[in-house]
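Encoded as structure tokens, the following chain is the form predicted on its own, with no partner shown.
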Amino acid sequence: MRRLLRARLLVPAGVAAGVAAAGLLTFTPAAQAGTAPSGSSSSASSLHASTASASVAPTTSGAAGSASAKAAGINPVTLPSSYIAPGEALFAANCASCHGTDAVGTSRAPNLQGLGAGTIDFWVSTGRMPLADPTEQAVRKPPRFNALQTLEIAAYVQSFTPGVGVPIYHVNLSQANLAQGQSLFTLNCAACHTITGAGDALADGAFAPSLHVATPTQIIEAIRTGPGNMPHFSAGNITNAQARDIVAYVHEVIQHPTNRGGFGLGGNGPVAEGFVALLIGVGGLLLVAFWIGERA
């Protein structure tokens, strides 16, 4: 009887383990991220200490934007002109297919002329660019280039119109406000990326990305650039200012959680720990279920 007790046991038990081993997987950053890279966060890395170790000079027009910009601790960086000639060679055979020789556009993608190298260096780094369908929406992957190759790229872009566009922007987050951080990410960007920043369906089959694994030069180039389906968020929109404090919220808040309630299931909110409850709670029953029927 006891034998036959754990074998009508095991199975139900068997199932729920397993139903529960997809559901934490599936519910994971780095599931959620779709192909986030092991190593993008170093790549990125590597890719903001060259442009911190760049001369920093504003790129936007107006000292005193870029003031503002630099006591907020967003710091625009210029890029070598010794970048332009390999950037050109790596821009013709990956791009020109697309974007023109001249980076001005064609039937199949937009001008690029203008955009700035903030633009270009989120696209690329996050791997977005190069895309093998134009109709389809870029999703994050491997970049195809590493750091050096991402800034050649962009100092090449950004060399038909120096000064225009925005810049790469090397962030410091070490005044930032994260009460205010949040407040600004719940008002401007939880609608589409969700609060725990896990990324959402939106209309007409697009979706608003996953935000675990971006880097906090990729978030402000997204606030200041708009890519895809986001809004584009000005100075005049966000201050500099508050730009940081959401990177910082989402950096060091949503990205790397302090969970005193215990496991953080992923920090993918009421989804997650709706499952778990169910899994936890119907299993518990079941098997409970399965008991008495045995006894009885």
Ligand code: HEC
Second form
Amino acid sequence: MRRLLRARLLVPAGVAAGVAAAGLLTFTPAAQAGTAPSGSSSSASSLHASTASASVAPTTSGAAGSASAKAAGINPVTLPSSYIAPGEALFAANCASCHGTDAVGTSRAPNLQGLGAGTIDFWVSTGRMPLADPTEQAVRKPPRFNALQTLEIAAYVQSFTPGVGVPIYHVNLSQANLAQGQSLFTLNCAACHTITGAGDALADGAFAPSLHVATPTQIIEAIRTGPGNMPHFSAGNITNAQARDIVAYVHEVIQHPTNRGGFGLGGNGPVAEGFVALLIGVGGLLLVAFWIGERA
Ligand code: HEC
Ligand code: HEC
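Show the form predicted in complex with the ligand, please, the one above being the form predicted on its own.
Then the entire complex follows, led off by the chain already shown.
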């Protein structure tokens, strides 16, 4: 009788332990925070989101003035010089007709030299360039180029003026202050993009677009470069730490306003969700196991 009881307890306990271990592995913050596995990035924008981190060759490094930037989690990315040659070919085929050879500009489109890789990356990764109709405000559309090609074009244009202009940044949001980001957003951005980031019409047929799709890298690039009718904010207006807080607010609050799973669970993210899944899942399994055991 005792042995029977022990066996009946051991089996469900083993099952529960296995499920708990699997659950913990699946729900560890590290697994959640990791960048998308490179093979699974189906859309170019998710590719773009992950390039700045590990998968592609560019490294964050000590470029000019980066010490404070680094401390604030805004890290300039150095593009390898091997990107320049393929970038030149892509530029010649897709951009030079308007922006001219060597990107110096033509009567159709502005000079790009000295704007920096970040400016090129913003316009190309958001699909604004290449432009179809030069008379209208460039709008976000599915990008023509993949993440690597975009970086190659940026490296080529940057090669004319090394170190000049806005670099491409990798943004680390782990130290960000969302409350600070919210008040800075309200102060500096909401007038045009609205408080919910939905975007709005501006004067003369221009409009401030929705902020619901831009990646953290694109958001910092927009802040620092000021595309089209948007003013640019230098580090004198908005410090790197403040920019990081704004990016975090846009990325984590504006872009994820509702709780996708149905319950917020205090907004604590995957850890809380993982524990609830564990409790409900393991609890349910235990009940089933005991029920089966009872009947056997
Ligand atoms: C059909 C002509 C055309 C083509 C092709 C084109 N552009 Fe442009 N580009 C423009 C015009 C016009 C503007 C100015 C638009 C504006 O300010 O809204 C512009 C603006 C830009 C800007 C912003 C410049 C600034 O001062 O902020 C960048 C960066 C840029 N283009 C990069 C590119 C790249 C890279 C390519 C190739 C992938 C490309 N463009 C292809 C016409 C073109
Ligand atoms: C004066 C109005 C104005 C203000 C203030 C402003 N923006 Fe913009 N923003 C614009 C306009 C206009 C565009 C579109 C530019 C274009 O494509 O020609 C834009 C584009 C953007 C984009 C690109 C969106 C996308 O998905 O392509 C981002 C991100 C952005 N702004 C973020 C910000 C942030 C963050 C702030 C505050 C620090 C801010 N903006 C302040 C007008 C503004």
